[in-house]
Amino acid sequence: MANTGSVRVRLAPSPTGTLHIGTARTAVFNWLFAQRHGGQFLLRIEDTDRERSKPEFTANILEGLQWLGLAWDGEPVVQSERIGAHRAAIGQLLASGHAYRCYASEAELQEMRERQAAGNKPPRYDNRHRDLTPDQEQAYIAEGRQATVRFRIDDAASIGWTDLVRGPMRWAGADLGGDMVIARRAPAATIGDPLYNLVVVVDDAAMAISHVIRGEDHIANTAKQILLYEALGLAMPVFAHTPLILNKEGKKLSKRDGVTSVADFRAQGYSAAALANYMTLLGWSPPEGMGERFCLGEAAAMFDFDRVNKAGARFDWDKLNWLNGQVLHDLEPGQLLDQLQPLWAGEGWLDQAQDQEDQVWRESLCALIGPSLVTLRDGLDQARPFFRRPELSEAALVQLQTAGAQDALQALLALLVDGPLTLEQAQELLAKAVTAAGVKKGVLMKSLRAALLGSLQGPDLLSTWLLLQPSGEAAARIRRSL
């Protein structure tokens, strides 16, 4: 392993989509490892796919990382701005004989693939232009053909490395699909757009990356990239290939499984702390005694790859929901209000001008509903009856028509006065109303809940009443139900 005092890791997302949960988990592992060893966590935007890369996706990725608390060191490197260095490396490989120009047309390559498929053989380039003579090359140029640049891969090569997650790894050159394209088609004597495996190697070396931490779907790329490191004479990083995130059927998590982007999780009301906590558990087993709930700083103090699993990590919605609920339950009412107010404002529930009385009332509402929240979106549903008078459910209507219900509510309404009530005053009014109506207390309590919330389920009834009382809304709702 490289000297842990000089740990430099990177996240290299492609801005062709929003920040995916898999990329975010990779970011978490990189960040934790850098923090554990006092190193640096760098960011590189791999935007060389010109057609699909969009500035709004870059903005989404940066915002998602910041929201999760994954601060990076220095300015992000923009890959497309380094195309000169990439082309220079390709020129070096051409000059050294490690690479060559291939003039095979797309039609010829397609015919080759179809023939291989017909013979039940895996697709691979047959290296047909590896050893063109100068005359053959000139003949293709005279035809007006453009050339890709291919990197030579010896079928007899054996590529090995020690992976921090998987231990000793060995890959045969014959299994890498033939000579690899490292630059797209371009006119003779020019070099086309450099491709992924080449630019990653050049950029990681330029950024002095000590450890490349990424998903196991990159293992075949790693074998190819090691050959490029060697051919270019560049220092080799240490590799760690983390397990994929799987759905409950054991398949790679996809959009069909529901939300997969960090922005989607955020929109559904998951907190950054819970999501970061949960992503850490997707493939990493905390030490005994640590438990499954922690902040990123606590995980960083314990994180290393000896506890990262080889097997895929199954996404468990129940565990994420439990973690998120725990995070929300621990918030003080004022802290919860800070997170819920933007959602409430989005519904048009809040006045622009807010006085201290409003603040106290909203914090009291957060104290009431907070213990039952799983996501922040639940804070919309559970707060709605306090901002908008609810319709009466069928069960509430049935309750309001039971024997004694109307008499009990009429008796309570007759005792109500304007303004706030204390808990003791509310309990005293209930006792007087029960006596006046000649009903059991349970009849009044269930009927009052139906009147105030339009439902027979909800938060603590007396606290609900006390919140609705000062504005006169409690009396209005009781009056409506009579």
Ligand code: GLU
Second form
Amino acid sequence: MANTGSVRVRLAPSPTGTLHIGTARTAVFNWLFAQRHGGQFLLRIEDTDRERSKPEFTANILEGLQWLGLAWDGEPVVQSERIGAHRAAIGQLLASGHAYRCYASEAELQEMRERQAAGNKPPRYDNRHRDLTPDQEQAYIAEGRQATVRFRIDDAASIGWTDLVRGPMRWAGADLGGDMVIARRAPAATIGDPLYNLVVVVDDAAMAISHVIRGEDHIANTAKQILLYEALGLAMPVFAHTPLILNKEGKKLSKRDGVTSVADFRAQGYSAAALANYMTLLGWSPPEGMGERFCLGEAAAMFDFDRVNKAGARFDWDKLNWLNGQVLHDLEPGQLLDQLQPLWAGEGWLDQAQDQEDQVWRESLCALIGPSLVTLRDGLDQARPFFRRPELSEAALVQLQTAGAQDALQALLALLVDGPLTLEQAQELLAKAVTAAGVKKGVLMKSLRAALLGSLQGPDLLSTWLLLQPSGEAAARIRRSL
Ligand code: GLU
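Having displayed the form predicted alone, please output the structure of the form predicted together with ligand GLU.
Let us now look at the entire complex, which starts with that chain.
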């Protein structure tokens, strides 16, 4: 462990898309590790791909992290603002002989790759410009060729590190694709745009990052970056590579699997608490006795990499749904209302001015539907018939035509007066109507449900009635069904 100071970790998202679930899970593990060790969780926006980076993606990423409760320390570092330091490092590598200019044209490289493909060889740069003489170099410059900067990778190198997740790792220099481009093509005497592996090393060192925690798709980059740390004489962080998130078929989770961005999960009605809880379980096994349901703070108290699995983590919708349901069921009606109200308002269901009575009514509605919610979206669907009169379903129409149904509802309507009812009063009215109409209680109950909700399914019938009663809506719906 070269770096022994306090724990400093970072998330380094590229703002070329919205906050992806994989990046968010990496953020969770970084955050948990920082919390566990009383360290710092830093953010670096890797916006060096100027064409694809967009400020709205940066905004989306920051908002998503905030929503999940993953607060970061200090101001985010903006990678593009550090290009001077990146160029200086490339200059240092050129001066020390660790890097050189490669004048091979795109066409020449293309031809090389085609030849490799034809011979069934993996693509790799053949290091053809590694040892140009000054004369050869001058000749290329005279031709007007531009040059990339390449970092020498010794084929014989054996690169090792102890990964916090995967244990001892070893990588052969020969498997890294030949000398690596660290700066894009530019006029001969200049240094073009610095590239990913170089800038990450320079920035991680400048930010004094102690532990680099990122997805396992970066393992080959880590091998290359270790060579750069050595060549630049920089202190090496500890590395931890977290397992990939897989879909049901065991393939890397992608857009085709439906939602993959945090904003999508949010739009589908998942709560931040449940999603953060679930992402922690994507690769981390909580210690015995902890259970699977916890908040980030509780996980942080127990988090360590010994319990992070090497194998890919399968995305399990059932578990996420279960967790989300648990989180929603545990909310007080008032808390649930806080989360549902914006959705209801979005549908135009809420009056601007709301009084105490509205508040009580809405909380009662939350108390009624809350226990059966899986997502907040369900809280939209299930609340809808309380705000808008529903159509009568096929099954409801059939029910309303069964023997005794109409008589029973007529009898109830005749007894109904305007204004709120208590549960006892409602039960009394039902009993009287059943007697008056001479039907079974079940007939009236089923028909009343059909009349009030337009469906034979739904929440508790009496509570439903009591909620629809004060506004006169219960009577109106019964009248409609006659
Ligand atoms: N910008 C890189 C990414 O989004 C960062 C990888 C790293 O953590 O070094 O994948």
